[in-house]
Amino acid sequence: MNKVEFPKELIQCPNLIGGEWTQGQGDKIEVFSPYNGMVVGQTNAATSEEVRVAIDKAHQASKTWKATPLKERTQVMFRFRDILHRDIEKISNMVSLESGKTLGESKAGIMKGIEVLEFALSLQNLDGGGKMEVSRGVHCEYRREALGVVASITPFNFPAMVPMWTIPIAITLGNAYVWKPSEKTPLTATLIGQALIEAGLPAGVMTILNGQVETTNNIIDNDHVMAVGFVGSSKVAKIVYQRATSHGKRALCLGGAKNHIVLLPDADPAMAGTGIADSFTGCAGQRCMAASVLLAVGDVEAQISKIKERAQETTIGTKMGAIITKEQVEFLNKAIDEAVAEGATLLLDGRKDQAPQGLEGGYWLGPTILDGVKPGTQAAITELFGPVISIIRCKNMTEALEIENSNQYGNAASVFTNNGAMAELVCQNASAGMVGVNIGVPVPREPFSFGGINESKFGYGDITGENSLNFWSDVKKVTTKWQMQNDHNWMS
């Protein structure tokens, strides 16, 4: 399959409550495909009563699931993995249909999700707790226990991958999982829910509730929900974090980014050209790890020429997907105009790119390069969330790092160089949770965990990998003594 396939009729997107697919009773929500601007599906928001009933059922299911041995829970997830591999083409098409990604990007996102799933499968062997005789006849041990019901609110830009950061780990640890997908991209959730049911996940362990702000708030406020995960904009991440923690819940909310790449004159032009261009154009720039600002130190014209060349080859509709909404395209067009008005030069203007034939009604913008952007302007500090990169010219590394450090966000930073000392300088001093050396998108591979700092994250820990385990579970400490001892010490 080389092209996105469109449905012959509207795709219905029900809620999953207590193992049953049910149509929501709230407001109707239409799902538009960014590829052609047409309605391709619809769902109905879950009402407050439906949320209450759903989470009550999840709470009941969590008791049995928590008591199920870890190795038995893992067997369900092994079958889930097999189904995802079997259906990857169908799921990839759905992701592309509703989010605008290319099919290759959609498949890559699912594969990254499967990688997290494989980490979760390893927990039966890696996370066995520990036990030690701490004094004569006295033993202490760790026991990892599920929280009960946990919730996750996920974004539009990765309908499969971001949910798959949390679903495998949270469920394998023994929790019941309540998922509120983005109202812009709810269709993929149905396929993932169906795969879990086919894999044998007990009814109620996975709950899917569609809707908007009201549904989200009803989930967060429910007394049975013990932890809330969120991925989206920093503005909303902060709101969700504050709401959840005000109820005494643990929360980990990942926000936006304004990722900087430091480009040095000794960088390999081919490597820099490909890595940087692919970073800001991949997923049409709609990802929190996309390059947004290029800090050009010294004479780097050869490298910038390669970046432009690579970006020009990234044709929309084939090598790059669509923008999520018409309103976002309008925002990006306005941002480009404002950058030029503030003194930037357009090295590449993606607004001139023609929409793919037959998809003229879609939401399109080609790769755009702004040069000579001034620090402090909108193009330099605002997360645009599109295939736009702003080049800021820097005299030296000190100036480049000062600009990077002034960034309110802290998701990712990278450096392109052949100088190990300069690379280490960036690794040590960049104000970012994830740093790359000659890597345009420094997403860690499992078991290394994903997570930023500063305004890119609200809460403690990371959302994947080993650092996520203590978020989705509790560690109980047990101390036992079965016999009286003849000798005594302070523990006696």
Ligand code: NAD
Second form
Amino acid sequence: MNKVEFPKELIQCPNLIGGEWTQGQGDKIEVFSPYNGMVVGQTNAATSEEVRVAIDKAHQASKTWKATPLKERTQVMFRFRDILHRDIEKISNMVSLESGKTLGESKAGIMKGIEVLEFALSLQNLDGGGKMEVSRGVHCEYRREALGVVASITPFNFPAMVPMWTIPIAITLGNAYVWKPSEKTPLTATLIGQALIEAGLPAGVMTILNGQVETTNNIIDNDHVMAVGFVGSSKVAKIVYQRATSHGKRALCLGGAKNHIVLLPDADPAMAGTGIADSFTGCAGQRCMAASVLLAVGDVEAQISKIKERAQETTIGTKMGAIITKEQVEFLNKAIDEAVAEGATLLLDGRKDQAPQGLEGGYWLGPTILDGVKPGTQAAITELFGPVISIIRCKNMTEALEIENSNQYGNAASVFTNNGAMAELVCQNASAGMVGVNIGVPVPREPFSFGGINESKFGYGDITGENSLNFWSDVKKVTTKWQMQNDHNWMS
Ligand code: NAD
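Please give the other form, namely the form predicted together with ligand NAD, since only the form predicted on its own has been shown so far.
All chains and molecules follow, beginning with the one already shown.
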């Protein structure tokens, strides 16, 4: 399958409550395909009563699931993995249909989700706890315990991958999971929910509630919800973090990004050209790891011409997908105009690219390169979230690092160079949670945790990988004594 297949009928997208698929009773939400601008599905927001009932059922289910041994819980997730592999074409098509990604990108996102799932599957062998005789006849041990009901609010840009960062880990650890997908891309959630049910997940352990702000708030405010994971824009990440923590709940909220790449004259032009162009055009720039600012240090014309060459080859509709909404295309077009008005020149203007044949109603913008962007202007500091890169010319590494450090976000940064000392300088001094050397999209692979710093993350710890275990569970310390000892100490 090379092309996204469109459904013959509207796809209905119910909520999953207590193991039953039920149509929400709240406001109707239409789902548009960025590929052709047509309505392809619809859902209804869960009302406050539906949220309450759903979370009550999740709470009940969490008690049995928590008491199920880890090794038994893991068996369900092994079957879930098999089903994801079996259905990967179908799920990829749904992801592309509603988010505008190419089929290859959608599939890669699901594979990354499966990688997280494999990490979760390994917990049964890795997370054995610890026990020690701390004084005569007295033993201390660690026991990892599920929290109960946990919630996850996810963004539009990775309808399968971002939820799959947390579903496998949170559920394998014994929690009941309440998921509020993006209202722009809720359709994929149904397929993931169906796969979990087919795998044998007990009713109520996965709950899916559709909707927007009100649904999110009702979930966060519910007393049974013990932890809130959020991925989305920084503005909303902060709101959700503050709301959840004001109720005394743990929250980890990943936000937006403005990722900088430092390009040095000794960088391999072919490697830099491919790595940087693919970073800002991949997923049409709609990913929190996309290159957004290129800090061009000294004479890097050879590398920039390779970036341009590669970007020109990245044709929309085949090698690059669509933009999520019409409004976002309009925002990007305006941002490009503003950058030019503020002194930038257009090395490549993606607005001139023709929409793919038959998909003229879709939301398209080709790769766009702005050169000579001034620090502090909109194109230099705002997360545009499209296939646009802003080149800022820098005298030296010091200036480049100053610009990188002054940005409010802190998701990713990269350097392209052949000089190890210069690369290390960026690794040490970049104000970002994930740093790459000659890598355009420095996403850590499992078991390394994903996450930024500064305004790209609100909360402590990480949402995936080893560092996520203490977020999605509690560690109980149990101290035991079974025999009366003659010697007493301060504990006995
Ligand atoms: P968004 O913040 O608009 O929405 C995210 C989720 O929050 C959605 O489910 C939405 O329904 C809900 N929501 C929106 N407004 C809300 C409010 N006021 N109160 C409560 N809930 C609300 O984000 P988006 O546009 O869907 O996704 C794109 C953003 O996500 C970008 O900024 C991108 O950088 C970021 N993102 C970050 C990461 C990361 O790991 N840091 C990963 C993917 C995407």
